[in-house]
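The chain that follows stands alone, in the form predicted on its own, written as structure tokens.
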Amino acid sequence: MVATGLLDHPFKEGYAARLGALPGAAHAWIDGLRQTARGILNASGLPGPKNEAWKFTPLGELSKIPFIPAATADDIDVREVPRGVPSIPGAQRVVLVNGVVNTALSDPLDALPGLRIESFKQLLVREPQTLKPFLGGIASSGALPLAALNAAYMADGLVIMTAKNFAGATLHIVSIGAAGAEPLAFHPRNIIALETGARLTVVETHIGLPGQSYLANPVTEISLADNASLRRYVSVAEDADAFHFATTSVALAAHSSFETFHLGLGGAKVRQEVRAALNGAGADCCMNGVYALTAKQHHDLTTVVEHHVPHGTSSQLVKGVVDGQSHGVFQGRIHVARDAQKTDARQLHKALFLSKGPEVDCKPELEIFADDVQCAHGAATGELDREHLFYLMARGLDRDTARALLVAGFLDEAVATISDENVRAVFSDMVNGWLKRRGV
């Protein structure tokens, strides 16, 4: 039985037997760590309607649907990368089908020197304790829930690590979810992890292919030591029938920093949950994103940055538009800690309205226990407003045009912030390739 107010769920034994043995079962302490995420997800169920932070994105369907093991599935042949994956300049390209690496797919995994790209599951078979310092130690199950669903079945992902002072370079990650018959899951764990000093760029292309339903469930754990920089751009477009729920937890030390943006553009339910604790003094963490639904689409961005340690720096700017029957989720929490003085924290979500039929709801926290600090968070959600429209029909543009221009100018603040120059433009091109699509 599950606690009350809480859902059961459909990855019990059904779903376990099919899965067979999993990586890494012969070493204790991973085996402990599924065994304690089987026995928190057992207990508790996935998160129900009563549950605070997950009560905007509610998960009945979810649990009523039959999914198997997507390693299982002997009818999913992928052989090339889907069309409305973008170029990304420059950059290595590594392809996970259903959550393991296709090398067929990718570009080689060991062109750059410093460099350590993996597949997890020969990673947690062949050298697991080189993943000891990190899984499961940044994103626990005992807090989150799809984490505890993810690190209960984990068995496939991506493992990136840099050398110190690795000078840079960027990766684009291509997820493709892909299912047959039957609708399946999927929970890669991914970790990346950057030296002292080092620079890397990561762009992820979330895509599926039509099908039956699937369930992606990614882990993603990052560590930066003192004065490592990431950069992070995540798109999800998934297929319509696709439920997306990922979960990003990130430790800071010292003068490191995370970039990190997430556009949300397809999916039947997609839930992107970003968790940074700044651990070291002058860390700083920048987290912004846009979300553009339609039809049925659920989108919920969920934040949570914590200030641990004094002269940490972070800012949020989330921007949606809505149309259809849609609904977009933002929460933001951000929790500055007693000893953590001198923070500098800000946060702003703002939601447009293209029809009357979707819905937004907006949850920004602020828990402060230090008192010189600069905190800040904002919030509105509206219509197109009537005078610009008036003001550009009045000089000469249609209707259409017109509120194509206002919608792009609006979702263009939030896509401006990102800081790579190539990720940006494509970005843009995304965002611009929703607007026409819709005929906004």
The other form holds:
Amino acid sequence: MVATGLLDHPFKEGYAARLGALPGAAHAWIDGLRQTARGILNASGLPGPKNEAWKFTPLGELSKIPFIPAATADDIDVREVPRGVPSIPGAQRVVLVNGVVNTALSDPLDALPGLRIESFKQLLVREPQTLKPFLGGIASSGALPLAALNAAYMADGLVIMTAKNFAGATLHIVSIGAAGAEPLAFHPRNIIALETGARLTVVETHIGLPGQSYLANPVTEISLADNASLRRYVSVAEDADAFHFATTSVALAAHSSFETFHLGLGGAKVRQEVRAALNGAGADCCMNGVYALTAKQHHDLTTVVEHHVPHGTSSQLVKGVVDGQSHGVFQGRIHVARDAQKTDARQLHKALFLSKGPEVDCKPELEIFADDVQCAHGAATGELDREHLFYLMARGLDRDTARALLVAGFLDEAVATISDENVRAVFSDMVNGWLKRRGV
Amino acid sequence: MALIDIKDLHVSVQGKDILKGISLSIEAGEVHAIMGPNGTGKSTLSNIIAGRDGYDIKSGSVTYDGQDLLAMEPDVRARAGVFLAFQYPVEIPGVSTSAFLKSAINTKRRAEGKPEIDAMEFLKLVKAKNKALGIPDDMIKRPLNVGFSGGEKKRAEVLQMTLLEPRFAVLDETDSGLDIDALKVVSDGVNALRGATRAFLVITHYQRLLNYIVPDHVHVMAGGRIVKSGGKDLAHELEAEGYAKYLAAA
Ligand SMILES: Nc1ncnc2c1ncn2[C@@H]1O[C@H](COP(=O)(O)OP(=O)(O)OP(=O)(O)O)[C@@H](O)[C@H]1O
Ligand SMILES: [Mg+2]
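What's the form predicted together with its partner chain like, now that we've got the form predicted on its own?
Full complex below, order starting with the chain above.
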């Protein structure tokens, strides 16, 4: 492993060197993945405003923060799960602190037959061949600068694998970010692989403890075999000074289905990037989300849906409310390859301004090369409808209550699409909690 | 003292004079009806009473229960007992009808210093009212007015009225869109509320409604003015003769 000055870019001097030997370094192909990623980082650095995919969320400022690798911060001791973490009925809980699996705070990891939950670190060392079909193959460092940053430094994370026709379970992954005296960064790598016909629900809560800034840079690679069905519900409410850049790449085989929901409630700068490749015919992908921003928060939801084969369906409904001087970004690319006939792809983004200060950028991109497809996309931004407000007030609701009801209603149209009842209720509570705290 | 007293009200919208000196006084216990051609300012008057903005009130006054109604915010008016059943109720996606109804009822209860309604009591109350108005219980689970048929919207307006028990209610063409049975059911709902402490202003194009909700006074509005007032027989006369002679006068 080489660690020269340039390789440390953009973080604190000696970032890579401080990490020492990363797990799995003894395996040539893993070391190769890391070297390649570092090469890419050295060549292009972190994405700035000239990078088209990142023009609304440039990361130049990161290089000014002297992040240290989380693993080298020895002044952090998280002994309990923060109060803001919801409890998901019937879910098995796995807790990561700064990207590292924390067994003390987690439920036993081997409780269910047909479901394997392992620490990425342990698999890297013990049986890396298990990871080979997935690692770096679904989220490629070449195309994704933050995935490259992750690959260069990945050390732990979660690996979740099911047996064929696994009948279903709910996992709740709680990711806690906590910095000590120095700002820190962590790059967890997660792999979720569902075998043929398997079903699984994964809820992710990303939350932070107040303190120094931290950077969470998780990459999740998801493989869905034929007829597999994954529901993944992610909420991000990081600490006010924290950065969170999450990349998720999903490969869908025939007739598999992927339902995801991304809730963005904060952090200083957050990007949730979700990429789905419909590789097998008849796959279905539903990627919805809500963001609610205030103060100077920046939140970017970027989606890419690639229809490679016929009869795929994809739908996206994203709703945002923005207040203060916040900045919301939605980028959604739908790519329909020439062979992907009979594709049905839909996308709708709506943002609601609660004041004059915020900014919203929306960039839908349709690249359609097949001729027999149904594609629809729409985007709208605006303020609360005065007629709606008047109607509610004419029934006696005071202005604040009426506004809150309307904003909640606006967001609820998206939240209501969550098909898991328990999760829907929890996410709805989180959104309403945000609205209450804001006093919208 | 009249419950509501409108004096020489002049209103314009975007530079166009709509109401050109309306005076109307309604005592508690009375039902008044207004009839008049399209575009004559009936809904404008209703909206002014409810407190919708966007109107230029040039002169005149509206006094409700001794207070300057025009100085009050719409929600304050509603909590004071003013209700408008809209001619065109807006659809509000995402807001469930039942959550809204509950919020509206509790707002009123709080204003009256009463305890909030609990979930069971609320369901029982709404079910009973639904039954009386021929509203399927499922309807209130849907977003407010969204996809409701024309008649369903009107029934939902009356449902809200019966739940909120206003002291002064304006019904702006609540009968249009209602089928014959619904007309009866909705009228029964209104009549059940009639009493010595309440007053109604019923706006309609059809005399038929006034067979069910029998008014104490009928007014003809044309060209932004009340051009004729009379008893309930005036409605029959209008039905037979139309507005031609009043239009000429206006
Ligand atoms: N916002 C507005 N801008 C311009 N003109 C308006 C506006 N609102 C109302 N008007 C006009 O004011 C006049 C009165 O309208 P209003 O809705 O009060 O009539 P109405 O008597 O209720 O009619 P109808 O019987 O058809 O319901 C109409 O000519 C209408 O076009
Ligand atoms: Mg009208």
